[in-house]
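Next up: just one chain, as structure tokens, the form predicted on its own.
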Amino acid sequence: MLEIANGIRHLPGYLERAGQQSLVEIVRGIVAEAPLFIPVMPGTGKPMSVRMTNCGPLGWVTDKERGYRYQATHPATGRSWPAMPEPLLDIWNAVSDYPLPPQACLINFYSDDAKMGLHQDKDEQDFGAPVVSVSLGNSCLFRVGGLSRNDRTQSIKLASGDVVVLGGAGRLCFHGVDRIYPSTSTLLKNGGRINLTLRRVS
């Protein structure tokens, strides 16, 4: 394990091999039921550059008119999201020490040139708990900084099978992908990265 900083700690090759496959075939399953769609920015409409669907009692939105928010349905199929798979929440039991479950698991596509400007997770009523963040695919560039968005950068290389969690002081860090490595993962058959990242809502 190492800490990045005050409160954010990265546990490299966290999933082995095999653990990162069952994932993926589990990730597959939740896009058959709850399709990838572009989010988009709010007030601008401006679309981002990841695809994204989420899984557990919530799921992270947003769109042009209401902007950034947590709702129970998938905002194109009207359908409920797709229950929480054990396997996610045997990993948030193993690293968030938390008492209470994840609410919601955002599953972010990153093809290999999107990325992800620097942001804070801030749409949780509850900052006490972590974020839990694990990574899929093709290895990225992983940006941190502090609590204002001028704050000195570091970052770091996360590889498929990575585990990054922001708690603590580091909670509302921001924090950003700047890039992503192609053909550095055979995990995923058309390349890319996937981003699992699991919050408590309220």
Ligand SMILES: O=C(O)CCC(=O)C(=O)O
Second form
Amino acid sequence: MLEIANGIRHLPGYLERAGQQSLVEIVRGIVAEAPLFIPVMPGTGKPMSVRMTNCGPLGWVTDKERGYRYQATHPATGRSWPAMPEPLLDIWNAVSDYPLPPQACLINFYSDDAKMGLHQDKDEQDFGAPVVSVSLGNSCLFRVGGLSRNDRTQSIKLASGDVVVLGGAGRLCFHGVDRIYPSTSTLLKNGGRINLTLRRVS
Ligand SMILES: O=C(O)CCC(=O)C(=O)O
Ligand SMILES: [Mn+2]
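Let's compare: the form predicted on its own is above, so bring in the form predicted together with the ligand.
Shown next: the complete complex, the earlier chain at its head.
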């Protein structure tokens, strides 16, 4: 376990290969029920480069008109999100140090040229619970800063099977994904990276 900054923990290789493979199978099942959508920026409608879906009681969605929010149904199908799978609850229970289960798991699909700009996770009401993130597939360069956008940042590589916990004073730190490193993992047949973020919402 590496403490990157106040309350931000990096657990390299938390999941071994078999655990990573079974999560990928689970994610495929979720995507079959709850298809990936392309999120857009509120206001401008500019598409992000990641594709997303969710599982659990609530899912994070965004559109031009209504912006970032959590809702119980898929924006395109109108159906409830698939259930939170047991292996993700196990990870949360092991690393979150929080008494209640996660309410949302956002599933991000990065193609090898996708990235995610520096942002805070602040669409939740409960900042007492950490955000727990699981990386699968190709490695990425993850950037993490402080509580204001202009604070100094540091960058770490996240590899397949790594877990990151944004908790405590680090819960609201700015973070983002600057780049994906192609061909750094054989987990996903078509390359790219999957990131799962477990969150408490309310
Ligand atoms: O892909 C990652 O490692 C981070 C994802 C993230 O920050 C988010 O979905 O809010
Ligand atoms: Mn985030």
